[in-house]
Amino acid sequence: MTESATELDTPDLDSCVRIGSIVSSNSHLDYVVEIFKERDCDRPPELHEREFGQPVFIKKVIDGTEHAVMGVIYDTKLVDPDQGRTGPRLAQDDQAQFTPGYIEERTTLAGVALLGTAVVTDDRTIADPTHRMPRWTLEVDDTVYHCPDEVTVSFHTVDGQIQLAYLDRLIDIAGDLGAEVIVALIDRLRRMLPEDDPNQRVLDVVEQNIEWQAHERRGVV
C-alpha cells in the first residue's frame, strides 16, 4: 500500500451510514437497492451520499471470516406506483426490469454492481483487497452502506499500486453509463492522492483509455 493510502485515517466501517437495502437482483453482479427514508433508519443518507458514482460495500460473513463486498451505484430511479394506474404508463419494459414488483409506495432505487472484495480487520477497516468477481451472492435485505474515500483508496491500492481490474465487468453491467461511472470513481480516487503520487499518472492514463473507447463505440471519430 502507498504512504498516502496508509496515511489516512480510515472510518470505523460500523460507523458508516446505511444507504439502502437490497430488493433484487439482476444478476450475480448488478444487484437493485431501496434508499432508506427517515422511517427506515437514524440517520437516512443525503443526496451526496448516495450519487452516481459512489462506492458502497455490504458485509458478509463467510465461513467465520467477515468480508467487504465492494460496489458503485451506477443508476438510479424513481418509483412511484401509482404512476399509469389510470392511464398508460411509459417504458414499461424498461421499467419492469429495474423495479421489484413488490413495491408499493413512491421510493428510489439505485442499480449497484460489484466490483470486488475485501477482508474486515479486528479494527473494523479492510485489508486483502480483491477486483475478482466476488463468489458469493448477495442476499434480499442485506444493507448497503456508504463508503468513505479513505476505504476507497485502500480497496484500490495493491501492492502499492492502483488497480482497477473490474473495468470490464463495470462496463458490461453499467451499459451505456460505464464511461461516466469509471471517470467519476477516477476523480474521487484522484482527489485522495497526492498531485505528486505516480499513480496520478496510472489514473491519467486508464482515464484516456476509457473515454476513448467510449467515443468509439459511440461511433464519434
Given for the second form:
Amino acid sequence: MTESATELDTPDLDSCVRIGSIVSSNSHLDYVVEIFKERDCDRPPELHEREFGQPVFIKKVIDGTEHAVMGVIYDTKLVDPDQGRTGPRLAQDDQAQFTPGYIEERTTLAGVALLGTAVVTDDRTIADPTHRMPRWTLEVDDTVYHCPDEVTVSFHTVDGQIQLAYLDRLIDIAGDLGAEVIVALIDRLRRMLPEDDPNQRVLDVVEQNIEWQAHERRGVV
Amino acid sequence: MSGKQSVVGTVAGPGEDPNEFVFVTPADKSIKTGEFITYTVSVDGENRSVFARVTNRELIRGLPDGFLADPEVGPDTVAATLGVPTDDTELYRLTATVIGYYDTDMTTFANPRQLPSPGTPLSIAPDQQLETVLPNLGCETDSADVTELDGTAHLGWLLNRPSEATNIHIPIKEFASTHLAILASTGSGKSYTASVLIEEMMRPGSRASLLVFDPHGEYDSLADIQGHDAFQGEDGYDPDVVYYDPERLRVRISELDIGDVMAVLDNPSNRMQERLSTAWRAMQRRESRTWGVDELINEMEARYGDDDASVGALEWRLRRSIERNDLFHPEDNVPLDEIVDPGQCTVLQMDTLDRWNQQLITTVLLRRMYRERLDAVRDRDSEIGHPIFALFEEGHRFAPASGDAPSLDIMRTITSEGRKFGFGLGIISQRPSKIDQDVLSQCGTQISMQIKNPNDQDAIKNSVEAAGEDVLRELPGLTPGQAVVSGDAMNTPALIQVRRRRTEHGAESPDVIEAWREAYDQRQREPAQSESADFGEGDSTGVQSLD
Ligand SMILES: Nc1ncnc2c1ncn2[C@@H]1O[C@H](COP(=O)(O)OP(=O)(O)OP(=O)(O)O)[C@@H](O)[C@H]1O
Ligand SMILES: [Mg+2]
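Please supply the coordinates for the form predicted in complex with the partner chain, as a counterpart to the form predicted on its own shown previously.
Up next: the whole complex, starting with the chain shown before.
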C-alpha cells in the first residue's frame, strides 16, 4: 500500500505481476490456478501478492476489444506429489515439464472466483466495470495477473458509488470462506478510500451484515 | 357497480379465522389497515360484490433489517452496493376479514359463506358504494346518493381515504331511538363530535327536540346556529338554542322521591327514615303539589307530636339540606314546555351546581319527561307529544358503575325502555369503565375515540359487541377528531375523521400560560402597600408596583 499512491497513480495493466496460470476449473466461475515459481517466470509473485483475498485479472480479447476478467483468490491448496510415497523418488527434479497436465512437483494451487469484467483502455487501465457474471470461458494456461489496488477500486466504483454486486455469487463459490474473502476485499477497498469518504460507512454496514450472516450460518449466534 | 376498478392485490388463500383471507400486494399499491376492498363472487348464481376489511399488513419481501445498521446510511444505498434492485421489490401480505355483500332486500350485509379462491383479484371499494352500504341507511341499492336522504347526520369521512372522499352519513333515527355513547379520553373530541351531531340534528331535514345536560359549560357556542345560513329551512325554519342557567334550574320539592330525600340528608337514623317516609307518602297523596319543608314538618309533628326527638333532628336536617338549597322550591319547577320543543336545543348549564344538585335536577327532570313520554305513547294527556333526545356530558356522573347516584335508576329505565317511548339518551364520558354496565351496553350506537386506559378499553370491549377486535385495536392510536363508529347506526364499524363543525367550538382548553401572565399583570397593577404591610418585610426585594 505504501508504494501505491506516489509513482503508481495509474498502474499499467501490462506491467502487473504474473501470479500463475489456469490449470483447471470447477465451474464456469471457479478456476484453479497454479502459482508461478522461480522456474516458470522471471519474477514469481511474492507471498503477499498472492495472498487470500487478492484480486486478480485475466486479459481476454473478445470480438476485437480487450477485456479484463476480474477475479479474487478465495482459497489455496498445497500439493505434494511425494506425500504418502516411501522410498527414493524416481523422477528427476527437471522431469516435471515433460509430463504436462500432471503435477509432479510441490506446487501451490489457488482457487480464483470470477467477479465481473471491465474493458481495457488504450492507456492500459480499465473502464466500464460490470459485476454481472462474465459470459466467457477462460482457458487452461491463461495467465492470471495480480490486480493493483487502484484497479481494484475502479472495478468496484460504479457511478461514484462502491459496489460489490457479485457478492452472493462469490459467497456461493467460496463456501465456508465466503465471508472472509469478502471482508478481505472490503478491507482492501477501505484502505484505499479517504477516511471521510461516505462509502466507508456503507462498507461498514455491508461488512457487518456479511459477518453476522456467517456467524448465523456457523451457529455462533 | 361502477365500471372498471383497478386491481390492487390478489388473494393468496384462507386466513386463520373462518372469515379471514390473506392477499398479496406490491409496494406501490399501498393499502392501509382498515381499508375496504371488494371482490366478486357468485352467490346462488348471481354475481355479488363482497366487501372485506383489511385487518393486518406485513412485509413478506423487503430489504433485511441488517441494512439499517447505520442510521446515516440508507438501506437503499447498501442495497445498491450489493447490486440488489430496490424498485418495487417489496411485497406485502395483508389479512382481510369478510364483511359480506350488500343484500338489497335485507338492506344490510349478508355473509357469502365462502372465501374468495386463491388468485381472485381485489379492488379498492368505490367511495359511493361505501357511503351507501357502511351506515345503516336502509338503501335498496348498493350505490345511492346519500346526500339526498333526509334524517341523516353527516359525521365525517373514512379516515383511510382522502378528506371528504367517502362521507359517512349516519341515520339519526337509529341512534336517537336506541341511544348513543360517545367515549374517549379527555381532549379527544367528545364534545366536538356531540356538537357536530347536534348541528346535524338541528338542520331543517331533522328539526330535533334536544336537551344537553352540560356540567361544564361546553356548549356555549351552539347559539351560533340560530340565524346561521346552513340551518335555515325554506319554509322559514330557524332552530332555537335555549340556555338554562343554574338560577332557573329548580326542583319542586314534591317532585322528589323519598329515596332522593334520604340521599340528600345527613345520616338519618332508622327511626328518622321511618318517620320521614310515612310523612312524605302522606304529603304526596295530597291534592296540592306545592308544599315545602314547613308543611312536611307540620305533617310529622301532627303524627308524632311536637317534641318528638327524631322529628326535631329531621327538621334540622331538612332545613339544612333542602330549604337552604336554592335548587329546591315548594312551587317552582322547570317548565317542560320551555325546555322541549321540536327544532329546539336546550342546554342545561349546570356548571355552578355541585355534583349532588346536578344529579338531583337530572333525576327529577328525566323522571318527569319519561312520565310525559309514557303518557303521550299511551294516548293520555302529555306535555311532550314528540320524541326527545337528551345528551349527557360526564355520563358516568349520572349513571355511575358504583351505583352511587339517584339518577341511575331512571337512566337504566330509559336506556332499556326508552326506545318504545321515543326517549333517546346520548352518554358522553371519558371514563367508560365508570359507567354502569347496563346503561352502557344499552347504547346501541357507539362513537369511540382515542382511549389509552386499559380499563376503559375493556369496558368498551365488553359492552360494545358490534365493534370488532380489529377496530378496537385502533383506539389507543387515534388523534383528536378520529373515531370508530359502530352499532345500530352502522352496518359495519368504520374508522372515521369527524368533520369540522359549522359553528365554532366553545370548549377549547384555556391557555394556562396566558392565564398566568394575565393574572400576574393584574397583580402588578394592585397597590403594593398592603403586601409589604402584611408581611412587614422592610427589605423585601419583590417587584414593587409602579403606581
Ligand atoms: N373533528 C374535529 N375536527 C377538528 N378539531 C377537532 C375535532 N374534534 C376535536 N377537535 C379538537 O380537539 C379539541 C378537544 O375536543 P373536545 O373539546 O371535544 O374534547 P373532549 O373529548 O370533549 O374533552 P373533555 O373531556 O376535556 O371535555 C377541540 O378543541 C378541537 O380543537
Ligand atoms: Mg368535552
